[in-house]
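One chain comes next, on its own, written as structure tokens: the form predicted alone.
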Amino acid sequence: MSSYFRKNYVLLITLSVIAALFVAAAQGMEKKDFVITLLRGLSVGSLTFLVASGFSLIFGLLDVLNLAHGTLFMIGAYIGWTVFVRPDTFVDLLTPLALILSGFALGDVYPLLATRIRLGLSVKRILPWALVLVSILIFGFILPRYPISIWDVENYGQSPVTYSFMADQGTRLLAPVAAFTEISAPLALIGLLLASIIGAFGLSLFNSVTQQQFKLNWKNYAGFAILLLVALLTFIFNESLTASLTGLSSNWLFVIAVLVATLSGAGLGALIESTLIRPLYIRPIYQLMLTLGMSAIGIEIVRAIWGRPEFVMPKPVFFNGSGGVCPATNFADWWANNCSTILLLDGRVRVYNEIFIPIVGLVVLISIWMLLQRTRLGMVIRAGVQDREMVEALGINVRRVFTMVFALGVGLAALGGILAAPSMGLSNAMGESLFLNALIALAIGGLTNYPGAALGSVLVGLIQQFIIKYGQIGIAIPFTDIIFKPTPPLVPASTVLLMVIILLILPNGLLGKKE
């Protein structure tokens, strides 16, 4: 124990000073203000952690700086909103999206196919570009003609803002059912499937790795079969599925929205890694440029589809009760009446924001840590990072494992996005602000340390909320009559200042290890 203190005395002193500062900050508040501020800090910290943990996993295990992580957080929020507010649009999109992704699910098959192509060197150089171009042309012809029931960002009465407002009032507006008119259904379905396979195969040819040291089995085709089955079933039962989702309770619809947003983020992450990141593992500068470009493109796509105005996603009924005995005075009353707020020490606490979100953050923290430390997959991930060739020699598909890690990281960001939508609202800038907080949290806690991401995120959330609260009540300057009230610009500046101080004392962060 004494040797541990000798090795980590700087860290222990730093943590003690931080804890003492928070204790001192609590002395200047009433108990109810302190509890509310503490819970709000944990809420912000939990959302920051979901972004920071995904980024930390990707960078720590794959050594990839994903600068599009904040944008993927934002996309998760908008996807979740679509499922929750416009289930008809979600169902219409399932078939084309499943067909588009189906070709990429055969990613393990394409390298083996490429080795059997006997063509000249010049043809092999042109073939990838030609296949991708053909795929883009087919998609460009079919997708604009594919019938999808969707909103109109140019018409305020049919914009996402209006649909969100009406859903919050308990009225769900649905557009007329879209039908095939400009193109036949069989041509659209077959064309999307072929375009997906052609495009995915073309992109795979850009990867210089043409040989694989593992055998193909049914698992390599399972993803393709599942996506194809989803596409067919959702196409056949489109109307009945739409009616079922529309008639669901908002609680169950919210659960579905969370699952869909998280899985969509994971699928998008797997697609990005397998098609764009994989050929650039030995080119870190190109990774930075690519992910930065994807971030800008993602923001413009969101603006084109959902528009620029900000709007709030309604909370499910389970967290949105009002009137009667609300705000609840205890958890039994809250459970019986689903109050949106509960009284703790005479302070009103928002159940969804300050209780539910921190609980989800804690569950994710424990689950991912157990996955990495206590499962065979976690062992393979850590071993693959240390010695990829040795793990491949054992017959393990390391490329697939790395894709799963990237998918997991993006899935966590998308989960954070859908959870943030009812609390902080949806905007084109929501990803950038959370991503900046996440980077600061990682620098404080340790860039590649998973528990460090949690610690740094909590500190960032707490310090921001304490600064916001003291901006309202003011800080009494000792031995004077001056009351100092921090201004809003000091909120982000305070976290940057904390980061600078910690990095000066501990260059690798609080829990970071020396490389």
Partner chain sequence: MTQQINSRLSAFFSTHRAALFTLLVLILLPFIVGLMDGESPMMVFANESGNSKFAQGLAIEIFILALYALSFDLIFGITGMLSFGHSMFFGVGAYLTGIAIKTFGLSLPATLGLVFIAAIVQAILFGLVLPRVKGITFALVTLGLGSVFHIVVMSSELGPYTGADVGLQGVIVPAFISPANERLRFYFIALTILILVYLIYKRFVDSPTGRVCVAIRENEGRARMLGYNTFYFKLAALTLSSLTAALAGFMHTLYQPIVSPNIAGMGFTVTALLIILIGGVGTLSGALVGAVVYRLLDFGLRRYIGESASFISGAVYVLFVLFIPFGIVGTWKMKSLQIKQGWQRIQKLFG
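Throughout, rigid core stands for the largest set of C-alpha atoms superposing within 1.5 Å between the two forms. Quick caveat, the model's predicted, so the values are computed rather than measured. Numbering follows the first chain given and starts at 1. First, how it differs from the form predicted together with the partner chain.
Superposition on the rigid core between these two forms places the CA atom of residue 359 less than 2 Å from its counterpart. With the core held fixed, the Cα of residue 429 is displaced between these two forms by less than 2 Å. Once the rigid core is used as the reference frame, the Cα position of residue 370 differs between these two forms by less than 2 Å.
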Second form
Amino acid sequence: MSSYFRKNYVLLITLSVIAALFVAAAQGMEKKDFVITLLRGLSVGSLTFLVASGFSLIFGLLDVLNLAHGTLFMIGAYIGWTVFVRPDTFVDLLTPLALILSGFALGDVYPLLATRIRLGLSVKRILPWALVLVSILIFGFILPRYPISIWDVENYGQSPVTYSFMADQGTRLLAPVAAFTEISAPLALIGLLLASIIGAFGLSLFNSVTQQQFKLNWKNYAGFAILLLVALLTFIFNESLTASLTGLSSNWLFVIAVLVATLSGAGLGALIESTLIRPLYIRPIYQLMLTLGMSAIGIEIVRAIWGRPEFVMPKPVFFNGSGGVCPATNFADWWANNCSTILLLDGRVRVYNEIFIPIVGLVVLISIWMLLQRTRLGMVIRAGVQDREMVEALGINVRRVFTMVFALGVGLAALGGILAAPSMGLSNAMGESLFLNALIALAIGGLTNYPGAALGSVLVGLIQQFIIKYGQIGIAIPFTDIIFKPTPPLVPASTVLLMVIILLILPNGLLGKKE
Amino acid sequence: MEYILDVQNIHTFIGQYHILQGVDVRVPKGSITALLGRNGAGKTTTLKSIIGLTPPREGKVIYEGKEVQDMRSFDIASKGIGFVPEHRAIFRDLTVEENLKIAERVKGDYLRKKEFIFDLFPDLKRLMALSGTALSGGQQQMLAIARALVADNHLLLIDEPSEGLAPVIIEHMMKAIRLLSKDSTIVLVEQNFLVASQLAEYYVIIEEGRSVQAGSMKDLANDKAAIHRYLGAA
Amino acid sequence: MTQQINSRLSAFFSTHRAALFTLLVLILLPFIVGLMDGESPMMVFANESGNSKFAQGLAIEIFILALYALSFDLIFGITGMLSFGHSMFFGVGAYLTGIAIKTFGLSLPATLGLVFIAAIVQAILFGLVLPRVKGITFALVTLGLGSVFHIVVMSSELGPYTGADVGLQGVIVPAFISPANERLRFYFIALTILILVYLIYKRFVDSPTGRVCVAIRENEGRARMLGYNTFYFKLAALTLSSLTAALAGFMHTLYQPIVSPNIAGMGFTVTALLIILIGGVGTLSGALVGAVVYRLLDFGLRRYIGESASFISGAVYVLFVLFIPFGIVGTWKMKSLQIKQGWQRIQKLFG
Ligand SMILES: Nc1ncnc2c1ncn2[C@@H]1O[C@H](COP(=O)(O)OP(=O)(O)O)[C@@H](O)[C@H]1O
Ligand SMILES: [Mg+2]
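The form predicted alone done, now the form predicted together with the partner chain:
Below, the chain from earlier opens the complete complex, with every other chain and molecule after it.
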């Protein structure tokens, strides 16, 4: 025991200083302020954690600094918003998206196909480019003509801002159903399918690594078949699906939005890893530039589709009740009226922002912990973080695990995004600030340490919220009459300073292991 | 003779360095074959090239009659090759039990092999719950070998098992390896010539990235000149 | 004697043909652009507004960017330290220049002296953390230092000095190098400074100190085992880099009517990274080529595409990474070796 103290005294002293600061901060304010600030801190900490944990898993196992992680957080928010506020658009998109992806689901088949084709060397060189070009041309022809009922960023009356506002007022506006006019439906569907297969085949030809020859079985076609089925079903039952989604209570719609955002994030992550990141494992610096570029592209795509103005996503009714006995003072009242706020020690606490989000954060924290500690995948991840080669030499396909971890990480970020949307609102910049938070949290907690990510995130959230609060009520400087009010710039500066100090004392962060 | 592994004239690069410049290794089935040579000669790189961690740029690696040099590591390993690397590479964040479980290739491997492994290394049994780092050097080496035994491997590549171990433990290790060679073929890299000569039936000497001499261990033991020239031992 | 000099000269000319040609083009650039636009050289000398003056302006911006990118290449490309706070080096130079001239009315040489002193001090500040943190942690600490600087610059309390989020403006530049009236002079001064710094950098990289820096990038542990105290070498690289970046910041403030606080932000560090990745990491000349490509691309895209320019530039970077991974200069060097080898093989076939 005493050897533990001797080894870790720096950490223990640092932690006690932080705890002491925390107690001092608590002493300086009223109870109700303290409760609210604490919960807000945990809320920001939870969102930070969702971004930080994914980033850290990816960095730990793949050694990839995914600088686009904040952007992917933002994309999650916008995707979720679309499902929640415009289910009709969402349903319209399902068919073409499933078709576009279907070709990529045949990934295992192409290498075999490629070995069957015997061509001259020069043709072989041009073929991938030609295929990709053809695919892009077909997409370029069909996609602009494919009817999707959508908003219009140029026109305020039909912009996301308006739709969002109307949804908050309880009327869900829908645009008129878009119909196939410029192009016939079968042509569009078959064209998309073909373009996808051609494009995916072309891309697979760029990757010249010889693979083990194996027999194809039904599993290699399953993904393709499912996507095709989804595309067909959503096409045929488009209207009834839209009607049933719009008919749902906003609670269920919110659940669906969260699921869709998370899964799309995961899918996007898998796609990015397997197409863009994979060729660059041998050139780490270039991954940095790649993810930077992706980040810039992602922000522009969001701007082009959803526009620049900020808007707020409405909360599901479960968290949006008012009037009557609200703010609730006990659980029964809250449950009966779904009050948006409750009174806790006289402080008005917003249920969604300050209670629901931290709970989700906690649930995710525990689930991922269980995944890491209790499953074979988790075991492989923990081993791979330390020594990838050895894991591979045991006969484990680490690359496949890479893809899964990237998907998991981006999925977590997207989940964070959709959770944040009703509390932070949606803006082009929402990813950036949270990403900086996450980086700081990881530096504080330990870059590739899972509990460290949680500890760092909570610390960052708490410090920011306490400083904001003290900015409002001021700090009475002892023995003087001066009341010091920290100004807003001090909020980011304080966490950054904490990071620098902690890194100077403990270069690997609080819980990071020594190399 | 039937060869389970036939390495033909491989050339391996690490970065721009041409490390292996023509290595041939033939391993008869059921034998123990020692790779000998000075420090930095390329023995470790040879093992890594066989299992695809540093894939050779030229030459062939034929395992059980199939060319494997173009395959990915995990595919090669899955064909039944167990790798016990230099410095053991025990996973620090995993418990001893997890270090074994992770090597399962088919579900249930670990449960099936458990008894066999404990018979071989009784020490491991009481260490199961400890983390990988809490072990002594000898225990780590046993764990590393045990890890290669969990899956059904026909060929074991063992890199310097005696390195840094006390004589008593080396004895134990040698016994274990001898026992293992009853069921599987072993390629052994060994600096300690005494250990190698007691264990192995065949040898290949590697010098500056080339295989320079091979044959049966008995002959080498009498070939003082070669021992002196390539191994620097008396 | 003269013959020897002659042969040396001709050898010099033939090995540096490309560089000398580029230099010549750069010297003539204002006049060539002027002639193409129908302006006589006299008009160019008189700094009359027109395409030539505009091109000079763009070129000056490129020179400044190139200086800044060079300084980043020295610590990242040559010495292997990834700093995410590099924009602070530039920002300190830029803001200090503005404040010294505007608020304290210092003369130009005094300001430059002050900027250099500040540059050395901040290199030492960054250097203080060097022995403790490495690799990605160094990146994070420098990111932290950089963001604190950015926040300080942006804070409203310092508004009277820094201009807060509006930016620093109203710096009165001495008339003899006024970017408005004496732009041609500014152009040649900037060009001269860039060339001098570039030559100094080349010398540095070829010097024993520079070679140790490269060794540190390749493998710091080994460099230390060879008996070098790597800390001093890293500090030397940091100091030279800091001086250069501060000089670039100094020129930036003199040239630009408004110093935007963006130049102190993380985004501007990323700009440096992108430039040397485009040009080729660790090549020095890549920083120059990269700056040209980056600025022209940015300019062209904003002009002809407008709003979504950064989408295109993002895509261009991604394509660059995937298909020209060693940057323009790096790839060209490799290919030229291949071409040479190809030639030799063909010559052997016939010879
Ligand atoms: N990652 C590497 N980079 C450069 N050279 C290496 C690397 N790994 C090994 N080498 C070189 O390859 C040679 C062979 O190494 P190795 O196979 O480990 O030798 P052995 O196992 O016989 O002692 C040595 O000269 C070593 O310096
Ligand atoms: Mg070795």
